[in-house]
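In the block that follows, a single chain appears as structure tokens, in the form predicted on its own.
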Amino acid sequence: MPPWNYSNQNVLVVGGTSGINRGIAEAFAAAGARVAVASRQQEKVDHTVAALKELTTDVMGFCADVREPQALNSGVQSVHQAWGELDVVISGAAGNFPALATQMSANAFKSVVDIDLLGSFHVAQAAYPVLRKPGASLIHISAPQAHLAMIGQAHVCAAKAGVDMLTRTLALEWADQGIRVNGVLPGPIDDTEGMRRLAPLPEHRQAVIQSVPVGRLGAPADIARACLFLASEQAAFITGAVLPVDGGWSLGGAATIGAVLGESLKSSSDS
């Protein structure tokens, strides 16, 4: 990993207690940043804060649901009061479950849109007043479903497409404040809840691996390195970008997940 130096910078990772976002929080902590994490479960927040303290001296966390702006605002303000202006905000809260559109309730569809899209908006609104101006970076963790249609993922496709357009719009609106806004599109990442849900069986996992041009699943560290770059001075002229970090998967292999989900979901609906 390049010698990224985030000493004396304040980083907030929303959703940072598990999976990809936990890996991002660990990477910024290892690079010397003060790191705050937010999650819906206090137990996960406490456990993650304790673990991150082995990597950096200043760590804190708060419990909030991104669907509840008041709790989110309160948590963000607590970080600001402790450390001052935020240099980097990673907005990574997400929800997903495989379901055919015809078998999904309106509430189920809404729940993913509320977490992924509305939640991203809430994070941006809560963070904006306390972002360093100029110099701050907001990074949305999106998904390939933002631009690749997948069977069983109508709710996620719709929500993440909205997140990507939110990223681009905020990049325009906040550019004159010196705030850069970008997105990262992770491909299939090993040992994450997303992979467990979308490729639940060993044969599914192997099919996905074979569909990735570089020949392997990604790791949380792959996404973390992209975020370290996008938030750094090396990316000072990059804003409004949505960067695939997927080993070339979105070039064609992503259809494998759709085939796996389609076969699984349709067979279960027929039984």
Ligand code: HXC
Given for the second form:
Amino acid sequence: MPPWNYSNQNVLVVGGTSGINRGIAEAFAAAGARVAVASRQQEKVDHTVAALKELTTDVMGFCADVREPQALNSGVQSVHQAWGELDVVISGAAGNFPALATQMSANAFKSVVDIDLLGSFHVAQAAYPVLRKPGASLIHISAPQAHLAMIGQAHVCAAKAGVDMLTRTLALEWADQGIRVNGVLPGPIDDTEGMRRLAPLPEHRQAVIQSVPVGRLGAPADIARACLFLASEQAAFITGAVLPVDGGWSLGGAATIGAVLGESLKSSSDS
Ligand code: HXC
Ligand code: NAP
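Can you swap the form predicted on its own for the form predicted in complex with this ligand?
Full assembly next; the chain just shown is listed first.
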């Protein structure tokens, strides 16, 4: 029996069809919530919906690119029509690839900012009209790049720093409606697309493990537990916070990723 009870609550996880966000969707489903997931690829949506149906009774999915507000709005409306007001929205769609700032096109920089930052804004705008007032909770998925500069991550650093400020601003703007807005900042999470892109080789993974103060990589369940807490009544006085769930990595060790990327990106740009 999970410690949290989210039965009768409506949860939407944007970007919930793989990795960390899918782990979050599974945790809310295991806690009895109605869970909807959204992302771009129909196949990923279908697989996730099928897997979540093993955990809870009411599950939905829709396809939308967070860069396209119309598709997002109509997906959010379809969840609202089916289940009513949303209690929890997790906003975690993101894109990342390693590239030096001098070697990425303006469109490459823009595509990450558009997905992570503008996409989070679109999710917030689509969700706001159908959030339960009072009581709803919006949680953004941040990253160490939000406050730690990293070589090869200019686009992600700029975008995720913006996401954290969006979290704080919306927390202020929506507090009088009884809506809380927080962020969760994951450390390096094992077996995820993010880690595969930034630390692709076994030696990179090992270097990352050694740079985490608690001595291990995280799991999606570590991040999911923080979301279950932040969205709950237990966190009723918490808004505008960005909670690191990273084994202490963002205190400094996360710079290892920048060093690893710097070495490989600079040596390939010299050759
Ligand atoms: C340089 C690149 C590039 C690369 C793409 N581009 N990959 N530039 N190096 N490796 C450029 C393209 O040439 C293009 O610019 C522009 O970026 C847009 O590329 P598209 O492929 O057209 O974009 P799109 O199909 O919209 O895909 C978005 C994407 C893709 C971000 C590029 O990788 C994606 O969909 N990612 C989602 C999954 C993901 O990244 N998950 C990890 C999240 S982890 P031009 O000028 O040619 O048009 C994370 C934090 C991890 O966020 C932290 C770990 C510690
Ligand atoms: P992931 O598996 O690639 O998850 C990204 C999710 O977002 C997928 O469901 C993807 O599905 C969806 N998505 C991507 N672009 C989208 C778009 N334009 N519109 C709608 N959906 C989109 O990555 P992950 O590594 O688990 O990362 C998940 C979150 O955690 C991200 O916010 C990331 O920044 C953050 N994070 C990750 C780590 C880590 O160690 N992995 C560390 C810190 C922070 P589709 O392809 O179907 O769209």
